[in-house]
Amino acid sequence: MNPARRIRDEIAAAIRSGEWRPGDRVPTEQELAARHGCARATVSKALGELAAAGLVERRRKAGTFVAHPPVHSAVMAVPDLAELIAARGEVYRWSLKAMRIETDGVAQCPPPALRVEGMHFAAGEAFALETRFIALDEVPDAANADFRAEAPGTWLLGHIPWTEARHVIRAVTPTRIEAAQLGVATRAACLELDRTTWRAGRVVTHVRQLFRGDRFDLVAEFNAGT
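Can I get the structure for only this chain, the form predicted on its own?
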């Protein structure tokens, strides 16, 4: 078998079997070359093919790491990120950054609105930035909810039924601050999701979520004629 293909297949098998977990560091090119008795160029070719397949992530000056598989979400659903991340076997965490009441008209949400800003984490790494507005006239209990312990989206799905939703999805370049918070390059591709949900014609919440482009997919499945 071609040496590069053999190295590629062995690493892929270790990843798919769970022996190497997302975030694990792959041995260096020098270590792999010594282990397999081949040139570094052969190892580099194998790692390049694994990166193209989305199995590893090559970071300049840091090394090669097992990639985190992207989290998939149905386009027509309002997902709970905590459930989606946990379903992948990764540890989820929410970190509240700021919270205040806005009395002026903001975004798609009528005042008074509770503004909640925070970060979703998956497997210890930044997953998505969130800025959310909750209509307090429609959801007064949100003013007393503990959004340090629970993400507002999770809390809303558990307390307030929604009847309508509208998504706007864009590919965007993050600002310098956003890139630093997400741990990506300033010109990295990110996925921006703007969502407004209503209950019986009245706005419940409007949220902007900014995802790392390599960690999140929006998926739709449908049949012809539907």
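Please move on to the form predicted together with the DNA, as the form predicted on its own is already shown.
The following holds one chain only.
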């Protein structure tokens, strides 16, 4: 095994097992290098990776210390609905309901914006109601896309690489109309996911997805390191 990897995994194991507790001092690079019979740069690389993963904290002169665990973050799977439903082994379908161009600024998306409304179906049943705004200045091609054939989210995936996004998740009771469209009882709980997507500091698209509470869970995992 690589020395760098070995050192890294050894320290990571000691931290995760609780043998080294938060705040504990990690041996100096010199010491680790001598103990493992390798160059200091190799140890430094291993410690650098651990620091990047958040397991240790390095301070000049002071040394390297086991970091305090960050309980506040987890990686959430934000699925492309077509993929998600296909992964469940159900048939996916998208149905466009309405589309028009908004010339006023709406919902954090600067005008002119293309407003697209539609429904995602899984196995023939309504799954999620979507209302989306696409900034036409950022994605002019969107005006020519056929959103009857393809959901705008799926289309955008292939047309705007490398964006940043912010999601807000909340539980809501749908309006009477939304409940009817989703085929759930009025006041049944639904999960609302609002996603705003940016590129180079400018909003590209904003979408609100309303999920049937009984058919959708979000999952998030936190694994120290990796």
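Positions refer to the first chain, counted from 1. For clarity, a rigid core is taken as the largest C-alpha set superposing within 1.5 Å between two forms. A quick note: this is a predicted structure, and the numbers were derived from the prediction, not measured.
Once both forms are overlaid on the rigid core, the distance between the two CA positions of I11 between the two forms is 2 angstroms or more.
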